[in-house]
Structure formats: structure tokens, C-alpha cells
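Here you get one chain, nothing else, as C-alpha cells; it is the form predicted on its own.
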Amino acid sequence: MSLASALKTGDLTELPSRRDEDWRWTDLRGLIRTLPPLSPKFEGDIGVGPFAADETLTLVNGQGAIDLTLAAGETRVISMRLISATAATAHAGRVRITVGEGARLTLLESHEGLGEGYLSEIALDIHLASDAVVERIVLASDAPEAVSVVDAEVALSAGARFAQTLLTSGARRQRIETRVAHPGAHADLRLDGIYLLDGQRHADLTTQVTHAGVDGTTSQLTKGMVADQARGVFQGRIIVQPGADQTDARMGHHALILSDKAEVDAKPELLIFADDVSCAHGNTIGALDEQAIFYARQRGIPEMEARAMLTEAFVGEVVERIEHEPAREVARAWVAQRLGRSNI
């Protein structure tokens, strides 16, 4: 079941619903009563994306597909713009990325909502050969009334390193899912995320990492803020298969709720079927430190600014883990912009 299959068949029963355990907080079947027409080919102005790079790949309204291959030892920095440009239409797109042995890719990925009320699903297949290195920075700026699903399948080989940072402001319904096949074999994985939600926006960050072999590492840190009537969802599952000894896996999710009507649902999971492992997860949900706000106000800082400063510091740990410096600066600016217009 998926949004893409529903769009292909026209059958609404293909949509995931709250009866599906992994979708219980992001019900699409109960939300979508009719499917809009398919998105047309768009030839208008798409402006400039949030990231600067020497190369830019663009997919508008899911038309066509992106197929990217890096040769062994190659190094590239690529901006990939995935744009929903037409209001009240629906589309699905596909991206395939293959990174050769010892190659290095910095993928600056933006999901941009230029239309309103659209349905979008983007499926990504990313394969890293041995000793390949990928850093994927995703900035999801969907329209407030959009329904958007981003589904990434990542396969690592021995000695590969994959680092990911998701930044999202949510949508009417939004789900960004990443599933990683981890071989162990000294491969290294980092999965990070930030969600900053206000209004009635919804964001679901779901991950699943399956460790299948010896000597693998995973580090995961997600932080979020919800205000007004927004809803944040975090689902993180790490599976350590039999024989995947000496796995080192750490997962953390921490959220701030800044309104009585806002909501955060979190489900961190460790499923461990091996003995010699080091695995842990943590989850906290709370409010800003009122004492810290009081001290800031005593020093002449307005309350709204104080709350924004404290929230920015809270999520800043995730921003600082971005390795690509220009993308890190974009992330800092995005956080500041989001907090500047949030009702906190």
C-alpha cells in the first residue's frame, strides 16, 4: 500500500491507514476522499532552489525520473530539486542513485511546494558501493495544504559511510521515511532530523535500520518543535539481526511542545537478536525551561525572542553535525527563519 500505487490504480483502498501499525499517526486513507487529476507537465518559472552547487538535477511534478551514477573514486556535489508546481493535482516520481567504490557524493536535496493542495510521492533508491561516502541533506518545504510522502531505500556496502540530515516544516500530511540495509563490515551510518512545525502542519519522520553483519555503527539524533495545533511524529526502529555482533547503535529523539493543542507521538524501537552489541535509545518530550526564559527577560530580551533563541539552541546540535559547510549555513538560516515566524 502506498500513495503511488493509489495514484496508479485510482483505488483509494491502496492508501495506508491507521490500521497499518507504522501509519497509525499518519492516516492517508481517512484524509484523502477523492484523488485529484494527475499533475501536468510544467514549463513555468521554478525559481532558484535553496542550495547552491555546480550541478543541479530537477524533477518537476514527478515528470520523468532521475538516474544518477558516480564512477569509482569520483567526487561530486549535486543539488537535486524535487518540485510540486501545480495546485490540486497528484504525482509520483522516482530517483535512483548509485555511488561507486570509494566515490564521494554530497546530495543537497530540496522538496519544494510551489502549488497548493497537491499529492506527491517521491521514491528514492540509493546504493553505496564499498568505501563510498554520501552526505544527504534534505530540506522539505511543502505547501501547508499538501500531502507529501518521501520514501528512501538505502543500501550500504562494506566500509561505506552514509550521513543524512532532514529539515522539515511539515504539511497537511507529510511523511519522510528512510530504510537502510546495513551490512556491518565497518560501514557507518548517521541519520539525523529536525522538524519545526506550527499552524496545523504534520510531519512524520520514520526510519528503519537493519544491521545484518558484524561491526556496524549507527548514530541517530532527531529534534523537533511543535506549536499551535501542529503534530510531530517520530518512529525509529533499529533491528540487529542474529550474527550482527559488535553492532554499535545509538538513537535519540527529543521534542519541545509549545502549545496545549500541539502533539508529539514518538516510538523508538530496538529489536536485538545478537548478544555482543552496544545499543541504546532515548526519548524526551517537554517544554522550554521557564526559568531560562525568566532570566533572559531579566536581561532585557523580549519573551518571544528568548523562546526563539532557546529553541534554536535546542535544535542546533543537529545542525552542527552537518559536515558540508555551505549546507550547514543554509540549515542555520532555515532554522532562524522558521523560528522567526512561528507563534511561540
Contents of the next structure:
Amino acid sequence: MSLASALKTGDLTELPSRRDEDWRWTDLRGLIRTLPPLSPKFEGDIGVGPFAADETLTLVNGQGAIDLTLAAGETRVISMRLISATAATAHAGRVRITVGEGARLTLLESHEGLGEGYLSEIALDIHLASDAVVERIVLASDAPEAVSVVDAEVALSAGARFAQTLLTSGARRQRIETRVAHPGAHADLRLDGIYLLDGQRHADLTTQVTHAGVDGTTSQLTKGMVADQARGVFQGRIIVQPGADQTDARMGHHALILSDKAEVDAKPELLIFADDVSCAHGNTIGALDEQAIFYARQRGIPEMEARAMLTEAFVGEVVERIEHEPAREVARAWVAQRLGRSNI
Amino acid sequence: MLNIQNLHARVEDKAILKGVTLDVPAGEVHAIMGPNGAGKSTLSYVLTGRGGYEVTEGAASLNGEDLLALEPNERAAKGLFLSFQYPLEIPGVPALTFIRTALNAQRRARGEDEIAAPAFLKLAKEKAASLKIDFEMLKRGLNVGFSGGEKKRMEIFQMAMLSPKFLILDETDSGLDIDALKIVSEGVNALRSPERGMLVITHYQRLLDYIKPDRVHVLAAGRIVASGGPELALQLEAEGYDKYASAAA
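Return the structure block for the form predicted in complex with the partner chain; the form predicted on its own was the one displayed.
After this comes the whole thing, all chains and molecules, with the earlier chain placed first.
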């Protein structure tokens, strides 16, 4: 049951709906009444992407597939552009990434909505061999009326390290899901995200981490801001299977709600079936500190600028955890630009 | 400079200021003393435009400019600065970034050019040194984890950087040990000038040993009930506020 299978079969009942517990806040069946035609091959100009890298892989309108393999010990920085170029059409795309033993990949992934009102699903399979290191930075810039699903299945091997930062401005409905099979065995996982939503945008950041063996670490930090009538969804599930002792897992989700009509739904879940583990989660949802706003205004900073400054500082903690310096700069600029434009 | 005429203000349904009239000419330092609950902090918040206070009568102006018609940031750009009794912590915004943002916002509002980064840093280093503030502290989140004394010093530092025309010091001595009090007072005294006015709000006379006022006013139950020279502060210290509390009631 997915957007991709609905597109393949033409069967609307394949769309995830609010009756599916994991999709209760991101109902696609209620939204999509008819399936648009499949996206055509696109030959037009796609401009340049948000990230600079030596190598760029591009998938436009889901045509073709990306299959990337890093040999053992290789180090590469790759920009991967996933583009929805044609308005009112639908497509599903696939990406396979295999990172060999001890190899290092910096994946700068951008989801770019050039057309309006498209339906897009991108499924990624990412496999890390032992001691491989991947940093994945995802910048999702979908069109406001788009429906977009990004679904990543990540498998870690012993000693591997996977670090991820999602940056999203949402869409009409958007789901970015990451499921990680964590073997323990000194593998290390970081799953971060920032959502900055205004207008009627919706973003759903869903993660599921399954710790299957001893000695695994996971650290998650997601921060978000919703203004206007926007809606942010965070679902974080960490499963610690029997025997996965010495698991150390932390999950944090913190959101700012800047308008009465905006909404944040959060569901942190720790499912722990092992005894000797250290797991914690923190979840806070609140408004900007009005006293701090007045303090800034008393010093001469106009109200809008004060609000943007405090919001930027709030999500800045997540930006600072990005390791790849140029990507961190892109993230900083993205935050500043998003806050300058939104009506907060 | 600062003129307050028959100022009445309330919070929700509770009248706090009940007709304050005060005139602080340029070059003078006036102290406002009074018992707890007299309306001292309310006066500073009403003058600077904090939300939650409703002015029901009266006027307040700075150099002839109606303060009450302006947004808080516009009042700041006109040169009004409040040193907070409890300065706020701003996590994630380094002190230097905060102050530079404020300074440039004020300059833009006045139609002046923004200050360039090198000039700003040079000025910040000078002022920090004179207030014995470790420059590294200015790179951390503003006031985050600072002691009470450090926060007050940071207020004076901001004051020195922004160079306002009129200063309101709200209980600046609270939470300060004697060494910090000296440093803070020296910082304030360095800003005394014939063009600048100050209103020093304090419960205790102690601060006025260091920042010597030209005039002292007693605020009790929302009104100025007595005014005099510096000797009035000493008299209050000896006799307490009791007789004013009864006079106001």
C-alpha cells in the first residue's frame, strides 16, 4: 500500500489513508480523488540544484533509476537531484545506493519541484557495508500544491555510521520516511530534521529504527516551526529487539507553533524488548517566548525580525550538527531564506 | 528630554500608575525610589512599550516625540534604552550577533548606514574591556548560563554599544555584589553626558552612592509623592517608606 503502487495499478484504494495507523495524520486517499496521468519524459531546462558537488546524479519525473555503488574504501561527495518537472502529472522513482566496506559517501539530495501540483514518490534503498560512513542531507523543496513521498530504507552493517539531516518546507501533503535496520555492533546512527512550514503546507517526518543487536547508538533531533495553517507531523519509533543490550538511543522533537490555526502532531514511540538499554525521548511544543521578543524589540529589533531571529536560533542546533561544511552553509541559508519569506 | 504628564496605566483591571508626572532634562540623572508594588517596574515597561499594559490617561514624550504612539523598537531607535531587572536569556543567538542586529536595525530606522563588521568588532572589544567582560563570552548565546552580575554587565555593555539618548535602569543593583556594582556603576557613569538623561529605578539607596543622582523622587501607590535632592535618598534609607505608604493611601 503506497502512492507508488496506486500509480502502478491505477487503484486509488492502494493509497495510504487515515485508517492506517502510521498514516493517520497524512491521509493520501482522502486527498487524491483521481490519479493524474503519468509524468512524461522531460527534455527542458532543469537549471542548477541547491548543492555543489563534483558529481551530480539526476532523476527527472522518476524516469529511469539511479543505481550507485561505492567500492570499498572509496570517498565521494555526490549531489543527487530528484526533480518533478511537469505539473499535474504523477511518477514514482527508485534509487539504490550501496556503500562498500569503509567507504565514505556524502549524499546531497535535493527534491526539487519545478512543476506545480504533481504526485511524486521516490523510494531509496541504502545499504552500508561494515565501517562505511554516509552523511545524507536532504533538502525537500516541493511545490506548495504537490503531493510528495520520500521513502528510504537504510540497512547498516557492523561499525557503519549513517547520519541524516532532512530540511523541508513541506507540500500540499508530504511524507519523508526513513526506516533503519540497525545491527548494533558499534554502528552509529543520527537522524535529524528541520521543518519550516507556512501557508497550508504539510510535512510528515516519520522514522523507524530497529535495533537488532548489542552495542548500537542512535541520536535523533528534529525541530520544526509551523505558521499560518500549516501542519507538521513527527512520528519517531525506536524498537529495541530482545538481546539488543547496551543500546543507547535518544530522540528529541521540538516544535514552535506560531499561529492559532497551525498544528503539530507528534508521536514518539520507544518499544523496548531488551533489559540493559539507555533510551530517552523528549518532545516539546510551544510558542516563541514573548518576553524574549519584547527584550529584542526594546533593543531596536523590529518584531518580525525578532521572531525570525529567535526561530532561526531555535532550529540552529540541528543545522550545527551537519558535518559537511558546505551543506551546513546551504542549510543555514535555507533557514534564513525560509524565515524571511514566511509570514511570522 | 523625558517628559511624563499625569500618566495612568493599568494591567488588566488593576490600576498601577495613577498620575505620574516627571520631567528629566538632558544631562540629569533622576532616581525613582519606592516600596515594592509602587509601580516602579510598570513605569519602565509603559515607557518602553511592553504589551499587557494599558495607558488610560496622560502622556510621555522623549525630546518632544510622543513615545506612547511608537512601537517598542521605534522607541529604541529614538534612543530609549531599558536595562532590565531580569535580562532575558536568548539561546542560540550570540551576544555579538544580537547587539549587531539591534544596532543595525536602529541605524536603519534612523536612516543611517549599517555599521561594518570590522568597526563593530573593534568597538565591541573596547567596550568589553572597559566593563571587564571576557570577549569569548560575547560569542556565546546571549545571557545563557550567565550569573546575575554577568547579565547586568551585559546590559551595560549593550547600553555602551547602542549609545542611547535616554537610559532607564530598572533595579540594576539587584543581585550584584560590591565588585560587580562598582564595575556596573563605572560603566553607567561613563555614559553620563550633557546630552543624555537617565532614570535610575531602585529600592535601595546603595546604588546611588555610585551613580549620584541630581534629583530623587519617591513613587508610592502609583504616584510621585515626594521629590528632592540626593539627601532624600539618605533620609529614605534611614526612615523607610512607611510614611509615604500611608500618605499615598
